[in-house]
Amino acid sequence: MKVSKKVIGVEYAIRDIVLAAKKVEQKGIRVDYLNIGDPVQFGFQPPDNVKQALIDAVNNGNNFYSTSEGLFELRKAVARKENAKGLSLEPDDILITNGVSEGLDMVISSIVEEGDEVLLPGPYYPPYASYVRLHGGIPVEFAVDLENSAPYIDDIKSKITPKTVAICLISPNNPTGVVFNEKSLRELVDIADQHDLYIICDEIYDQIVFDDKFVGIGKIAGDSAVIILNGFSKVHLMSGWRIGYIALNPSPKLDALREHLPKLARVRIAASLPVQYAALESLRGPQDYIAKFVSEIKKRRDFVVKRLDEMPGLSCPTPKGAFYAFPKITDNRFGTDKEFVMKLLETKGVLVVHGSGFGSQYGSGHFRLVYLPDLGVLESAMNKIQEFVSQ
């Protein structure tokens, strides 16, 4: 029967890759999992506070559905949060969603039309390509400075055709860790106005950031088409939970995409309103567990950077948030930057993914692996992966 050529443009590798190592753990071998960025799976909780919020919503019987545009009081919430980063929001510029991923479908099949292109930092999070590629749109990919943190301008200007619609940034980035600063946040917002661009911005890990400040498009957005995601998942640790929210610069470039992406928020009801009470205790409560939380990432990145720094035949830049590293192979005996994330899996039990999952032009040639694991695991690890690129 006929499938979608829409559909079969959408590829995930951090989850695709987990079928063959399915495989590998029916051959008897262990496999060490480095390949979700699930700060839950590894033992980070949500504070009790929070667990609580979502079982008293449920036991007070919030259980009905919520307003499709997401709970009043949570939106409140958001939009103080984000103001603190520079904006200037209202609850009504906030759309809570099922996770960022919901976000940016909605924001994608909002703004992109058949043969449309979106810029994309290479390397990017892999739904960012697929749902361009689900809605028509053509993802291309931009260069970006792993060791400095910063984006190429010059190569994102030489690619703006007009068929572009909009830029998008990871900041923190994901998979590489890369955190842009102010000034590359400016100039890239002066590039989209100049070319009446939206901006896309996500900010997932805004809070897990190891080494500067974190600053946020919100700073500089000014008058802009800004749009940031965000979510609970990472920072909240609340992935499971699946709740994140767009929010829209009160900006009259936006007008058009204010009137009308709410519609695609009622076609699909609500998010789960247990779930929304839970975001709000999150963040109104005690705050002291991300700090500790960070801390506690940042001597595991500092650990699996210095291990991979010194193995042959890798170079590691340090990742300056998030909980990801993307080393480069610099010396592949297996050709390609798959063929040698599936060894290493086959013969080491160690599941990374393949950095050209995370796009073929600036992906290639790396794998990207989650710090997230203690370090006895990750020590572990480390061990196998020396192993393997010292045969």
Ligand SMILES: Cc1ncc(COP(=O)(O)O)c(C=O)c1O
Contents of the next structure:
Amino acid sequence: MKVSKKVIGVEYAIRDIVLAAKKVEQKGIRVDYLNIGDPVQFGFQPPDNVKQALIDAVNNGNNFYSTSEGLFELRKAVARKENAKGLSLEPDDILITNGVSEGLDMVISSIVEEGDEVLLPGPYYPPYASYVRLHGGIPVEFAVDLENSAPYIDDIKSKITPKTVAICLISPNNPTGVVFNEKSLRELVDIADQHDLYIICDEIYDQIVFDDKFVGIGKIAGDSAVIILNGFSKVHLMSGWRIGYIALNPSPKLDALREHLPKLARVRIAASLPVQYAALESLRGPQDYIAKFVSEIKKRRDFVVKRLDEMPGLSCPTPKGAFYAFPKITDNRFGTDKEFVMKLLETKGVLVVHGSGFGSQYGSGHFRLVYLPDLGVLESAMNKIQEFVSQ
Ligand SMILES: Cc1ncc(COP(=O)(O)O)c(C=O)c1O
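Form predicted in complex with the ligand structure, per the form predicted on its own context:
And the full complex, kicking off with our chain again.
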């Protein structure tokens, strides 16, 4: 039986590469998994009050379908959070989703038609391109200055065509850790306004920044067509519970989307109700666990970036946020970045992700490494990478 061409084209390098790691393990080699950006798999856990809220919701009988748009109290708490970042939202501007991933699918399927182009920061988090393609669109990468954490505005302008419908921003970025400052965000919003483009801004790492203060798109959204995607997998350490949201700037430009997007929310019924209670507690309860988490991973970032940058044949800009290093392979005797990554896996048992998995145009020639494991594991992985590049 045939399957669609669209599904054949779907790739997700971060998880696809695990198949290769399993084969290496079958040969008796121990593998350090530095591929998946999930803090909960590396010893960080949601705080007890949040776990208790989930248990209480279950015990209190909240085991039925939620309303499609999500629990009112949670939408209210999310609106408060986003308003503190600069927007002016009401609970009705929020849709609760099963993670950012579902929110992204819903938004892209609502705005992209066959042949439409969507601008993505190069390199980008892979589902952005996958969902654009699945819905018949064409992902178009724009260049970002990874050393200075800024988009190349002229490159973006040169890539806008009559087919462009949206520009996606991911700040802090996966895989590069780039965080856009206020000036860059303002320039991006201006361009989008001039060309009537949607601005889809993924802020899932909004509180995981190390050096400069985070500025959200909300601060400069004005009445532009800004759609925020956010969730609880990273900052709130709830990755396995699958919960996130879409926030629509109350701009008249989003009126049509506001009318039709909730239909998609109804078709997929709802997000998990007990998990919504836990998410509510994670916003309402003490927030000090976030600062502890961020200060812990900052130590890991500093260690990993220094080590990688000192290695022969690698150069590693300092990521400003999230939990990924994205070194450039300046001297690659293996040919492509994918071959480099496979050889590293097969000979040293260190699993990272090839940069081209995050977009061939700007991701090639790099690899992505997650610096969430504890310093002992990271030190051993760094020693192995050092041996590998020094051979
Ligand atoms: C930029 C970005 N957006 C979304 C996600 C996935 O979010 P969720 O777990 O809420 O589906 C990730 C996970 O790595 C990510 O890096």
